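The chain below stands alone, shown as structure tokens; this is the form predicted alone.
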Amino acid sequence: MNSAILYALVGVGIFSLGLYALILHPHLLRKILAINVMGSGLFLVLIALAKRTGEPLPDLVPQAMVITGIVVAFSATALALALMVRVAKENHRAELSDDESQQP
């Protein structure tokens, strides 16, 4: 196995988990950390398609794909956690629920 497989393992895992969590948890920030674990898995196979090769560089246009991927998910997390503390004030709690009679 060589370490390009080993990546594409780790990313799926990584990937994985961030499903995981974003579907087990209703708190939005742990969500939003979910989110983020999942972008990150998803870099680590972008990577690891970048280096598949059997040349001595890698491929450059995944590699300029993940650092442009990184500056988005910055900006995304920024833009979610300001939504977050929005619901937040508006219903004194950083969750969201389908049902209605449990706002205060």
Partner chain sequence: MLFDALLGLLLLGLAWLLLSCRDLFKAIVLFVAFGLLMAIVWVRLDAPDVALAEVAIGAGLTGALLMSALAKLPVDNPPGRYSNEKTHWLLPLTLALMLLLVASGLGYALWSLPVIAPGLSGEVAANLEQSGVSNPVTAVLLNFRGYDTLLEIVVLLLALLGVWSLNSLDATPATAEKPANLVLDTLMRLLVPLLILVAAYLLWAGANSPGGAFQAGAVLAAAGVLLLLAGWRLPTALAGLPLRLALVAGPVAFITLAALTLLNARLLELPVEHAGMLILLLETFAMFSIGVTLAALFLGQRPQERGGSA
Given for the second form:
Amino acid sequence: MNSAILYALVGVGIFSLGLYALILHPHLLRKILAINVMGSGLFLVLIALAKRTGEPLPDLVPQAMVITGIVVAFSATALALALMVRVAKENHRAELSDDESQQP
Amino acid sequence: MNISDYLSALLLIAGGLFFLAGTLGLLRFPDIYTRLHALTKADNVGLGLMVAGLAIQADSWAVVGKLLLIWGLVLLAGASVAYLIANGALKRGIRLWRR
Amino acid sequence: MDRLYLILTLFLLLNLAAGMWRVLRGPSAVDRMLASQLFGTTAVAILLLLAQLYEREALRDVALLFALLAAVTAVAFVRRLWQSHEHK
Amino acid sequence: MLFDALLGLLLLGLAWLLLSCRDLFKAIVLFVAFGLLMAIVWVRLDAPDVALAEVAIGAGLTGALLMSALAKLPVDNPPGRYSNEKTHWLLPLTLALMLLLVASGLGYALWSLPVIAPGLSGEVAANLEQSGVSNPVTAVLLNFRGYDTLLEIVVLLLALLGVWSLNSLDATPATAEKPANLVLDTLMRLLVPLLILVAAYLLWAGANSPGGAFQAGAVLAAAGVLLLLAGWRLPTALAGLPLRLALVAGPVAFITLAALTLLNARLLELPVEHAGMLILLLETFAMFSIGVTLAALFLGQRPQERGGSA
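Complement to the form predicted alone: the form predicted together with the partner chain:
Everything in the complex follows now, all chains and molecules, and the chain you saw is the first one.
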């Protein structure tokens, strides 16, 4: 087992933790954090697997994609946070409820 | 290993010890102000010693300049943040620790 | 020398892990913020050591950027969060 | 290897803690620390370009954005209060088991992948001379897969439009910031010019060493975030047309170039002899637009224009 596979496995673990929290936690800020954590896990898998070229230099195409991914993830987070603040203003709580009758 | 290597190793290890001291201070000191004190002083000295140790090993003056610039920036940010946090904490009436 | 660099990076990483305890314990938001400042300085040191170890100039640029941006999160905390919530 | 194992464990532990702790502020601080460790991981995985982007976004923008969002949440809703009392214990257990199954399947798939898989690295190296730059990551982003970058900048713009249209629904005035004190003001005066200088350096260095438009744009945005935090606001004279022009400069430059290359050969296929110059030009516009867009995303609402039509 080399360090690339180690980091790829860590990436899978982080992704799963993020997915678990995304489904389970009701607070919207936590969900946004969970999506970001999932993204980081995914990037980790991509970059770690790109290291298996058998040469000193890793495969650089996934690296370029991950750079755009990081910037896009940030802008998506900004939009999601704006939505969350809006929901909090309407509902007086930054959570989504299962129960329709609870909505004001 | 020659003399400059030994000197640089000495500086690096001393820097590491300062980092350890900073972490211990952060964990063990009783209130915000003393923790702030441990953190900003010990860590910045630790980084300074490490920068000195690495500068001895550096290949060119450009690298030395960049190392010093990094240290200067960390000092600037550390000092400003320490002031902002201590000032804010005092204004909010977070009390000083007394024995 | 390379062995020393590696040992020191490992030591600093352990230091960082120990500092995590202060983030978890708090007790106040300021204490957590302070711990994250510690992480910034430690990460700069780790990056500089790795730059020397791998002989890659680009890693010093990463450290430089870190040092430049170390204050931003803390300033945001002081100016935004502290002024709206009374996060003690 | 020991270092990697410790770093991996720390990452997993941090992810678990930040997603499960009760206090939301604690979660944000842990998330910032998580990003910091990710930057060290990118360095370990031979990806300094990614590390630069992670540091610029993670240290400069994400923490500040999350904290100001938390500050905007209503105080009467205690942050971190759980409201899933009704959730039966069976649901988390089932979910955890299912995800464990998925994760072990994925892990097994990764484990059984071939140890050596060159991917596209050979093709990138073979065509690098034609790209006009010697940093392969920049070559991929701006030349080989230029359309990805174009669409990515458009995504940024769309996100900003979304944020602006959310805020135009209610006419709450911008939160008045207290005037900055002397220390903060001095810090800004020192850091902002340096940040702009470093952004220019990263853009220029991006042609043959790690760096480029994205990292430089994020650094510019961090300078903007610092200014906004210190209480600076965009002058109303600049908030109308000049701001919009800055926002669309990157996409417009890209689309113009795409149209020109369509006349000649194929979409965004840069002529070899001018490629280096064209990439630098494109990157300059892209950096400017990315920086302004990210800073505007942090501000979160449309700046006040002259005439007060906002």
